[in-house]
Every structure is written in C-alpha cells, then in structure tokens.
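Only one chain is included here, represented as structure tokens and corresponding to the form predicted alone.
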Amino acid sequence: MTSVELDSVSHWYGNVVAVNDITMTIGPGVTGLLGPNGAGKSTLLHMIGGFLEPSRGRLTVGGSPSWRNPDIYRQIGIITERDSAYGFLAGAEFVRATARLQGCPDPAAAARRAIGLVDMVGPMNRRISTYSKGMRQRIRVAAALVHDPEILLLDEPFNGMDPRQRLHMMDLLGRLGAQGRTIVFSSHILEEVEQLSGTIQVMVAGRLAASGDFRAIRRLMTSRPHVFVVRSGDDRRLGAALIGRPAVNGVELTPKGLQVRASDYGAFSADIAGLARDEGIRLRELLPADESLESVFAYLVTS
C-alpha cells in the first residue's frame, strides 16, 4: 500500500507562507482536506503531486520524494482546481491521449474503462467545449484514473456537479478508497467531507488545525460557543426568559433582534422553540450569526 508522509513541511511564495510546518501521514482510504479558501490546501496537494518543492521539511510518496521524481506519476492521478481539459478534443480523445502519455499498453481499452467509471460513455464522443462544468470535471477524473493509479489527488472535485453527478462521484471515490487506494480530496464544504471521509485534515492559514476521525472533530466543532440572532413577537420578554437557561451564556437586545450566545448549538435550537411556546411568544426568525467555516476553524485553532 502506498502512503504519503509529510515531516515538518512548509512552502512559501516570497514572503507569503502558504503551508506552515505540517506533519501528517496519509494512508489508503479517503482523506479529506478541509479548510476555507486560502488555507493552503491546493499548495499541499501540489507538493504531494510533485509540482512544487517543499521550502522546508521532507515529503515522500511511497518512500520516495515527490519533487523531481517523474516515476511517481505512474502511481498518481491528479485533478487540479484549474480546468485543464482541451475543449477542441472529444472526451474520449482526451482520455486516450492521457492513457498514451501514461504508457498504457492498450490506450483505447484503458480509456473506455475509465470513462465508464465516471458515467460518461454517452457523451464521450462530443467535444469537451460542449460539456457542462460537471461533465468536464468527470472527464478529467476519467483521465486521472486511466492508468489505474494507487494515489488520487483531487482539488475541489465536486465544483460544478449537479446533485446526481455529485452522488455518483462520491460513490466512486468511496469504492476506490475501500479497494485500498489512497485518495486525498480538498473541499471548503463541510458536508462534502462529512459524507465521504472518515479521516480529515483541517487546515487554517497554512497550518494543521485538527486531524483524525471526522466524528470527533465534528463534535468539537458543534460544542464550540455559538452566536444566534433571534427575532420574535416580544424580544425583550423572550430575552428575559432565556437568561439562565442551561445552553445560554448571554443575551443582548439589539436593533436587529436578540443576540444570543449559546454553548451548544443543538440544545439551544431545541430549547428555544419550547420556551417560546410556553411563554406565548411567536418566533419569527432564528439565524446563526457565526457559522462561516472561517469562524469554525478559528475556534479549532484556539482550541
């Protein structure tokens, strides 16, 4: 089984540090790189893929450095975030060309197999320029899979896919991971990582903020302090009733409604509905005020 090892790896562009002192081991199965835009996920994938040299530290794929090591491309399939498919080619031509570049003994057969995996047999003879964004993503995944790599690196792979395409791709990646391949994909969408990955690496501002089993990290995320904006038929009376409730840490009356600081997202959401009913107060709106990924990850960093 091929694994990826990073030991105190950093990369900087001039004075900008994109990846900062990351140590991790990525083995067979599906691993999600989760983080807001600009967290360093793409830079990390590019270093694993051999496109960038670590500025410091050691990075190996299957025990060998990935930088300036063309042999690893027999083991790796990669999808960058930037669309790199040639629009003037038919989908099948693009995948066959990749198969020839990879030295597949029967490029046509390898292309048919890979195109079938991504459910693109029907439109495979159309020009890529006529494809939707989701179709372009899938034909690029076919090209990355055409040589049956042990490692698959995917940068925001679900961009542009409709719900059906997304579910099909998630099922495919899950099956490939279960077969023993090492799959690493990046996303800034929590739900994508939750559905596909058991193991996640959470990146914030180039650093590794959390690592390991998704369920444990999710519990940490949901137990952090939360801020809600509540609008009701009587904000002042509702605010007085909320003070002292177990899940409530503070209440402030503002022009936009009540601002409530809660210690537990689920407990507060369930409690306020019953409380409003008991007090005879009509709830009009309940909005989380700090649910951006940036705020979640900032909490993980300070934890």
Contents of the next structure:
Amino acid sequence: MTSVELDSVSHWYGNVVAVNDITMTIGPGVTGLLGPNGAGKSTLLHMIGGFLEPSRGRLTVGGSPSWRNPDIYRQIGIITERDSAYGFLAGAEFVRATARLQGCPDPAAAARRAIGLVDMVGPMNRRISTYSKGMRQRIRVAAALVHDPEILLLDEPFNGMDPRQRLHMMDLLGRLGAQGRTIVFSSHILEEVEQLSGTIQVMVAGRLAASGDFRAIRRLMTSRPHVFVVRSGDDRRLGAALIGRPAVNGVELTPKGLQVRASDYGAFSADIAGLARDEGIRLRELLPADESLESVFAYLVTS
Amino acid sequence: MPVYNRTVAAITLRAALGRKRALLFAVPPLILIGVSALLRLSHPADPAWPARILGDFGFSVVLPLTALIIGTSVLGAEIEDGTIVQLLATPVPRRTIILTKFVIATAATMVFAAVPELVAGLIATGGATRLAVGLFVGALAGAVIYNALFVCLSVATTRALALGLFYVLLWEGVLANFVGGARILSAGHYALALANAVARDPALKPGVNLTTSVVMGAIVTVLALAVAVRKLASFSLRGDAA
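Having seen the form predicted alone, could you now give me the structure of the form predicted in complex with its partner chain?
Below, the chain from earlier opens the complete complex, with every other chain and molecule after it.
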C-alpha cells in the first residue's frame, strides 16, 4: 500500500505563506481536497507531486521524498490544473509517448488500456488541439494512468467538463479508488467532493481546517449559524412565528424583507416551509445572505 | 544512464519544427547567403571580404541568433506553455532530457547556420577553399557552445530570448569585437579560432588561440549543461498564485 505522509509541511512564496504546517496521512481510496480558491490546494498537490519543495516539514510518498526524485513518478500520475498537452500530437500518440517515457514494456497496449479507461477510443487519432477542454482533460488522465500508478493526483479535474463527462470521470476515479489506489483530487466545489470522496481534507488560507469523514464535516457545515433574507405575504406575522422556533436566534423587519439569524442552517432550511404553510403565509423568497463558500470555510476554521 | 531518449527527441523535433517560429530559423542564414551572393557579384575592393563577412557577421550574429532561436525553443517553449510537466512527470533522468534537447538544438543549428555558412563560403570564395571548410568547422563547434548556453538560459530564466538577444548583440556583437579582454569569454571567438585553425586566413582574426578556444569552449559547454540539468531537476510549479 502506498501512502502519502505529510509532517508539519509548510510552503511560502517570499513572505506569503501558501501552506501552513499541514500534517496528514493520505491512504488508499479517494480523498478530496476541498477549499476556496487560493487556499493552498494546488501548492499542496504540487509538493506531493514533486513539483515544489516544502519550505519546511517532511513529505514522503511511499516512504521516499518526492522532491528532486524522478523515480517517484513510477508510482505517481499527476494532472495539473493548467490545461497543458502537446496540441500537435494525436491523443493516442501522446498517451503512447508517455507510456514509452514511463518505460512501459508494451507502450501500445498500455496506451490502449488507458485510453479505454477514459472513454476516448473514438477521438484518439485526432490531434489534441482539436479536442474540447473535457476531452483534453480525459486524454491527460489517460496519460497519467498509462503506467498504472498507485497514486493519482488531480488538481481541479472537473473544471471545464460537461455534466456527463463529470459523471464519467467521477465514476472512473471512484473505481480506481475502490481498487485500492490512492486518489487525491482538489476542488472548490462542495458537491463534487461530496459525491466522490468519503474522506476529505478541508483547506482554508493554507491551513487544514477540517479533516476526516465527509458526513461529519457536512454536519458541521450545515449546523453553522446563518443569515437569511425572507420575503413573504405577511413578513410581520411570519417574523413573530419564526422567533418562537428553536433554530432561530433573531428576526429583524427591514424594508427588503425579514432578516433572520438562524443558529442552525440545516434545521432552519428544513423548518421554514412547514411553518409558513401552517401559518397560512405565502413565502415569496428565501435567500441565504452570505452563502459564499468562503463564509462556510471561514466558519469551519473558527469552529 | 542514457544520454539520449528517442521519445523526448521525437516530441522536441515535432514541437520545434511544427511551430510557426520554425520559419524564423531560416531568416538569418538566408540573409547571410544573400549578402554573400550580392557581394560576390559586386566584386568588392577588399579581397579579404569573405573572411570578414562570414567570420565577423556570420560568427557573431547569424550563428548565435540562429542558435538563440532554436536553443531557447527546444525547452523554453515547453516551459512557457506548461507542457514540460508531461515530460517531467516521468522517471526519465533530467540529465537525459537536457542532453537530448541539446543534441536536437545543436543538430538543428548545424543545419540552419553551419551548412549555410558553408554554402555562403562556397559562393564567396568560389569553391571548396580552406576558408569555406574552416568556416564550416568553426560554425559546427559554435553551434555546440551556443546551444549549451541557450538551453541553460531557457531553464534558468523565463526571459531567455530577451536575455539571450542582449548577450548576442552586446557581448558577442560589440564587446567581443572591440574589447580585447572580452574575447577570452566569447563563444564567437572560440568558433573563429577553430575556423582559423583550418583556414589559416589572417583576416579571420580570432581573439584567442586554438588551445584556449578548445579548452574554454569545452568548459563553457559542460558547465552550462550541468547548470541546466541542476535547474531542471528543481523545476517548480507555482500554485495558488500568491
């Protein structure tokens, strides 16, 4: 079993800290690295993949450091966020060339297998420059998988994919994880991580904000206090009814509607529709007032 | 450890020759051949003009400019567009990558600068003279040294083309030709010394002797390639633009 171990790993660019003192062990299965843009996910993946030197701390892949150690790529496949592939090569040529560079004993067979895995057999003889972004992403995944690596690192792999391609890629990563490979992917989209990975590592501002089972973290996320703006047929009466509910901390009548401070995001969202129906009040609008991923993450850091 | 990788070479060749930039390779040598032909037809008063044009202009402008365009594109272009990661995320030793790129760049420079130097020499001197052959030999050696420098420059900095141009025009083009002390560190003069060893033409005026040029040329080449390997081994990707 090949695992990735980080022990107090930090990285800084000049005097800006991008990754701050992260300790984690990533084992077989699918692990999602979740966090807002600029949280340090790419920096962390680049360090794991040997493309960045940790400024401090110890990072090993299967027991060996990945920095300045090209042999590590026999075990690792890596897909960077930057959409880079040789546009002048056909997809199949690119994957075969990677198989030869990896030293596969039968490059043609390895390439066929990898291209089949990502469902790119049809367009494999076309030049990569003619591919859509999703196709380029898949052919890059094929190249990263051609030597059958134990570990696959993917930086924002679903960017630019349409829903069908996304589903297909999720299915593929899920299967690879179930085979006992270590799959680490980054994303700033909660739902992607939710659908794919059991284990998640949440990064905020370079730090590990939460780590572990997705369901526990999801609960943390949904039970956070939150502000909603509600417009209804009778804001005053709805406000009076709401203030009696356990999930509500405060209600304010404003010209734009009711501003409701909920103590529990999930409980309030589940509660309000039934309450309005029972009171005979028509709900016109229900808007979370600070529904940005950043605010969700910020909450996780402080909790 | 292999010093040459066929797959790396094939990708490099297709990348280098497949870009529009490849058309640029042909510009300096065409100018050199054109100028030589025109001068030949106009019978200049100075009988030593072939050595001056092909030695001075050829070795301090055409040869380094061609090597600059080619040497910085075999690796620099991949670093610029990010495709280098596809190559680096494999266990191929970094020394093999650098040496393969260097071999391809040198061979291409020989085709696009040393061969035109020979053709221009044949036109200018009216046949397979010692001068024409000497210029060819010197240009072959110059292609080796210049490409080691430019391959190194393209890994060491993202502004390889601009810095290289600065070096070619200021150092090789001006200082090495007018300041005696600069010649000991001039790839153009190493190449001239080799050319002169064959041609024995006083008009070539190499600034260093043959021994110095061979020793210094070898040192510069090996050192530049060693630095390039070191730099490539610690190639870093930035993430999360800080």
